[in-house]
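Heads up, the chain below is alone and in the form predicted alone; it's given as structure tokens.
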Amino acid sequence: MCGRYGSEISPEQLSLLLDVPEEQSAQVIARYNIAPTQEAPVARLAASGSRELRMLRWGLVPSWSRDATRAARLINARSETVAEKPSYRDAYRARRCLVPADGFYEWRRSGRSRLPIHFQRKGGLPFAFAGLWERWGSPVDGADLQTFTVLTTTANELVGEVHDRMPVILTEGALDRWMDPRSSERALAGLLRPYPASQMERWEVSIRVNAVGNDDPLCRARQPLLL
């Protein structure tokens, strides 16, 4: 599960990582809890088949829909089930995407509460997590939404205490095979794994990410982690 995320990159480091012009990466601001419905920038393949930057909506909407209200409950992708649900095989096969972050958030329950927990990689380092992206066309008006969702995997043992799943995380040398669509069914397979454990770091975190509205450093701001 992923259900909140940060970006807080660079417009270098985001074009490095991605391999999108520098024009475009400028363009996005810092985010630090992004949430499901909200907008928030997506690598995909262009036409010419060079990578583009653009915002799309958190929250897949298949182009088969009758309207765009399933879209909050398809922010995430089981990759286990991703190539046979009629949900996302088409965009499986041929609209995959990077979606930047450097940090995720989960909740674990202590009495009646939810308390939160960042996730990133050590030293705070950018990654990119394996995502979806589909076009559907309202029947009303014709309107052009263009939405992604994350994929997820089980969760390695660092997150496991937390939660069960965790958002795919790319390695820097899986990010080419997954936007390469020559990629097999099976190569891109053998890339929806946990990232290690050993990798990433954790703490608890305000509860301000728990409001939507919230979208600040203060979101990140660590507090004693009991677990």
Second form
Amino acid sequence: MCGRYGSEISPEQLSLLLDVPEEQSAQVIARYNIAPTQEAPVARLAASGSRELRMLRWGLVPSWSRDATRAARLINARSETVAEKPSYRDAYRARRCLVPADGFYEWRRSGRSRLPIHFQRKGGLPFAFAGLWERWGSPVDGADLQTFTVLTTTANELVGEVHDRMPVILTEGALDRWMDPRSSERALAGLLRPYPASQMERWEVSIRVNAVGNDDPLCRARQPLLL
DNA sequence: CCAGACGTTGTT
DNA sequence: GTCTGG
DNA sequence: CCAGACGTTGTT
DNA sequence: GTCTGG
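Could you give the coordinates for the form predicted in complex with the DNA, as opposed to the form predicted alone above?
Below, the chain from earlier opens the complete complex, with every other chain and molecule after it.
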């Protein structure tokens, strides 16, 4: 699965990767420990028909939710069932998005402790998670909350040694196909595959990434072997 | 008909 | 909002 | 995902 | 153990 990630991508790279205006990507800062309930940049189709980059909250809240308090639960959507699940199916049809990143964390349980491992494309190349976004308006106070979730699939061999699920990573042509409103459901399903293990790398990092308040390059620094 | 769920993960 | 269970 | 709270009263 | 907040 994917419950934390990082995005150290320059505005130029972001605009190139996502096809969004530079005046929007220029506002985005590098992050090393993005956690559920926090705001993060997401590329989506604007009303004009072109793409826009907007800050949305991680943790999808379905439009029919009574309240937004359980949002932090829906940080991931299983790609195998996303087209049918009531919480996701409308967004899957009409509100797919791209979540820029250049790495993510998985935790290995060792007794009582949880040891984080950083995963990235070889060389740290940027990519996008396949995402969905949703709009929720409180009937009471007129709030307009916009949220997103990250799709997951079966883990590849590299991630599988830690967890059986991993986020869906999109690169190159897959980004446009994911975002194309005309893509068939069959075509979309074909994109929701594990990214090849041969094109990824991983290493252990410090448990300082466990605390959401730590958000700096040290979060992804290689952890020297400790006794 | 109304009431209640609607999700993922991990662990047992 | 929509579906399932009672 | 992990960390931290999980309760009430009264006082500052 | 379970829920909420970040």
